[in-house]
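Shown next as structure tokens: one chain only, the form predicted on its own.
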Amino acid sequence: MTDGRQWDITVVGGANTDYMVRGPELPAPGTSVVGDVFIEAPGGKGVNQAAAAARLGSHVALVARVGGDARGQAVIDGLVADGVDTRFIYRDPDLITGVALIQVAHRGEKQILIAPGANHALTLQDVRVAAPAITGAALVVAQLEVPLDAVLEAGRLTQEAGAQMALDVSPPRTLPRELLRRLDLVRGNTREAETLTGVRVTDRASARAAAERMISWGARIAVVQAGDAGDLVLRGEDEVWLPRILLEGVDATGAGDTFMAAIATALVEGWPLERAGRFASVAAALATTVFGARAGLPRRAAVLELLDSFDARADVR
């Protein structure tokens, strides 16, 4: 634990179900393609940040809603499984758990039809309400499945605690001031980061430009993904560039989830800047190799290894 706080990272976030279908190629409109792989498992960014940040090695608790349903105690169920903190995830007897319909092609492409259901009532009493894991961790974690005000309390309690926060812009949207100048840390991918910053994102060069604009607004670091050449990582004058690395993936699906739970696990430990993005490019890499968001959330030894093994071919080149 860090600082004597009770929890290394509490995540406010999305909780699905996700139905995932696997098929040759995704299907064009008024089309229909046939599988070959189905799955039914909790997913939803939230659910799948806390689940990787813990299987990473952090203590994690996480503030969501889900329905009254069996989905919404199969969420919760599998949580408790992966040793995350779930006195935070509150139940609504008047609303359905979140669903995401995601097709998945054989090459890693993906499609993504989302039924927000409980998310989108995670109030702002809700937040204040579980007020106790988040001025008790270390780093807030938030995405943007749940509402825009939901997301602001939790920054506003998360600077009066004196903890850190970080932000994935997915969905992707424009985001107040107010809200980026409590960030210590904001990652978007290429759309996500064209969405809040108006730069169009094709390579290092205008990552770079992207990130610059998301620090200039307040975010202490800035995580912007280049399309399929990597990540770069930027605070202040230090880059770290992380080139994608090349597993045989089968599915992207929680692979920016598991990147994200991954740097900020290391950042929370105390990591340089540049293994915290090596550590987190590695996981997020590992998330591809299996087919599903939540079989492919890597173990913390796993990544270790695999690091470790791409140290020493640094060492020996």
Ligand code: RIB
The other form holds:
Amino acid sequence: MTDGRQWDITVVGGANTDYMVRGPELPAPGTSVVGDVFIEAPGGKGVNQAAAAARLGSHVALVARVGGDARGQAVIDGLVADGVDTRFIYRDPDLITGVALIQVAHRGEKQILIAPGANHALTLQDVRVAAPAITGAALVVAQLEVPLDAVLEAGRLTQEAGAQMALDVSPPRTLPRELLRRLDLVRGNTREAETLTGVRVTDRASARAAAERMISWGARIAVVQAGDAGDLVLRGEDEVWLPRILLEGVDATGAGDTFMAAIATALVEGWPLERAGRFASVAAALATTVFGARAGLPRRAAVLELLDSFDARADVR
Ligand code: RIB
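Go ahead and give the structure of the form predicted in complex with ligand RIB, now that the form predicted on its own is out.
Time for the whole complex; same chain goes first.
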């Protein structure tokens, strides 16, 4: 725990049940494809990030809304099993828990169709009720699967408490400057960075231009995950490029969530920026080696072991 605060990280975000099918290819519109693997598991970016941060060693709370259905209870039970504080997960008897239908092709392409259900009913008032978890955390982490009003309120409370806030621009959208000014860290992949900044990210130069724009709007650290170009972490003029780590990947669902949870955990622990970024890259790469977002969220020991082995190799510096 940091600064005598009660939580290292409080996540404000989405909760779903993921229904995932893997098959030889994604069905084209109007066609069907027979798949070979199916899993059902708790997911959603808020749930994934909270569970990942807990598995990586942080003391975590989640602010979210699920339905009164059995799937909502399963989401909560899974988080409890990972040691996440679930006191600020609200249950809505009239709404379904969010659903994500995820299709993954053998070559790794995927598509996701979401029914937000109770996620879209998370209100500004819910966030106010959860104020103790927000003002009592060293870092608040949010994404955009819940209404913007809720995220804005989390930003206001975080600033009043003198805590830090990180935002994942996922799913992608533009954001008010009022929020960007409050962010200590903002993260996006190529598409998310482009939607936010208007800069088409195709290489290192354009990734840097997008990150500079995020910083010019007030974010302290910008992270742009630029695919084959690697991951850029920019803090002022301090530019760190993290090489893409290639493991035997089977499914990237949840890898971005893992990256966010890992860099958040490392920054709360006071790690230097480059090492925090490397920890996050290794964690995200590990997440791609297992089918399923939840199943792939790695544990701290595995990430540190792989990080150490890369530290010993000159070719991945
Ligand atoms: O980031 C992965 C997540 O996106 C999945 O778990 C799914 O629920 C969607 O929200």
